[in-house]
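In the form predicted alone, a lone chain appears below as structure tokens.
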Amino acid sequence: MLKGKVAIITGGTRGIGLETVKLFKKNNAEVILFGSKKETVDKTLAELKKEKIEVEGYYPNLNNPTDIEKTVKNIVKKYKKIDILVNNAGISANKKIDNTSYEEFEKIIDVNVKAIFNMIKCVVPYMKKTGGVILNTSSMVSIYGQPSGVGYPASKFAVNGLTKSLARELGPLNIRVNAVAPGIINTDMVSTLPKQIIDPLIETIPLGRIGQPIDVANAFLFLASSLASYITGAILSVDGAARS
């Protein structure tokens, strides 16, 4: 589905990002994953190599536009273009506002919003030449909010606004912009939760299970492919119809 495409996936060393890396590669894309630090990127590349999955990996500081620009320039020098950008890197929060410091709130905005803006701004000049697809990771809490950790839903509401606005701005340049809003997904963080917390959550999901990373990766694959050629500005919920 992605033959001949060049894709950058941030937050690609674990969970949803890693599953998306594997799926895009399986669908014949050239994949470049971004991670937060050298150690995790090297470890992920080594594990993928054992599975006979060959991708490239980098670890630019996503809050440093100069660092991103340098990395993206190197990628374009090698592959001649960038067709797909998946902005998946992010952090969550669950503290009540009384216990949330100004610095903690600012960090969430830096990683979940500013980093996406930086990545898009650095990639768009190249996409203008050939068209492209930009995909952002949102969350079900961008629609319903959450009872604590206000910085996280605030950042995802911002991701939705960025997605919808850039879809309108970049559409005339043949650049589609969409987001995927996962619900409760069986990532490392969720898998460590005790059964007494997980079971009540599952009861709120009509499909009767929590999601798997592949469920979200499949949504990214669809939106990245030509099957979604007339879809832009969408926030695609992947949550089993869960409602908070």
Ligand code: NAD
The other form holds:
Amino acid sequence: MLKGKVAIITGGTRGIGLETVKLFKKNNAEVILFGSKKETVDKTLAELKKEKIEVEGYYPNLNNPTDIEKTVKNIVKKYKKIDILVNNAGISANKKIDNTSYEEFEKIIDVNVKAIFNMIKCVVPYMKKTGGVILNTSSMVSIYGQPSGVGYPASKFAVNGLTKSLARELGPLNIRVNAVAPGIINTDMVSTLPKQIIDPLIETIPLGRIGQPIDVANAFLFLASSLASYITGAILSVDGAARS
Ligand code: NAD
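Got the form predicted alone; any chance of the form predicted in complex with the ligand too?
Every component of the complex follows; first up is the chain already shown.
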């Protein structure tokens, strides 16, 4: 479904991002994964190699535009273009406001919002020439909020705002911008939550299970492909109709 396409996937070292790397490769894209540090990127590339999956990996500081520009320039030098950007890197929060420091709130906005802006701003000049697809990772909390960890839903509401606005701004350049809003997905981000929190959550999910990373990767694949050529500005829920 992605033959001949060049895709950058941030947060590609584990969880949803890693599953998306594998699925995009399986669908014949050239994939470049970004991670937060050298050790995790090297480890992921080595594990992928064992599965006979060859991808490149980088670890630019997503809050440093110069660092991103340098990395993206190198990628374009090699691959000539960027067709798809998946902004998937993210962190969560679950403390009540009394226990949340100013720095913790800023950090979540830095990683979940500003980094996405930085990546998009850097990639658009290249995508302008060929058209392209930008996919952002939102969350079901961008619709319902959550009862603690306010920085996380605040950041994901912002992701939806970026998505809907840039879809309108970049549509005339043939750049589609969409987001996927996962529910509860079985990754490190969720496995750290205690059973007494997870079990009651599962009971509220009509499909009766938490999601798997492949459920989200499949949505990214669809939105990245030509099957979604008339879809832009969408926030696609992948949550089993969870309403937490
Ligand atoms: P994860 O913790 O397994 O992976 C997060 C990825 O982001 C890792 O590759 C990590 O290296 C990268 N990352 C984190 N901080 C970074 C930073 N400062 N700079 C660069 N990279 C950084 O998480 P996941 O569950 O796979 O989540 C992926 C995305 O999905 C996130 O945006 C998250 O908010 C969103 N999401 C997850 C769930 C869920 O239930 N797991 C639900 C809704 C949305």
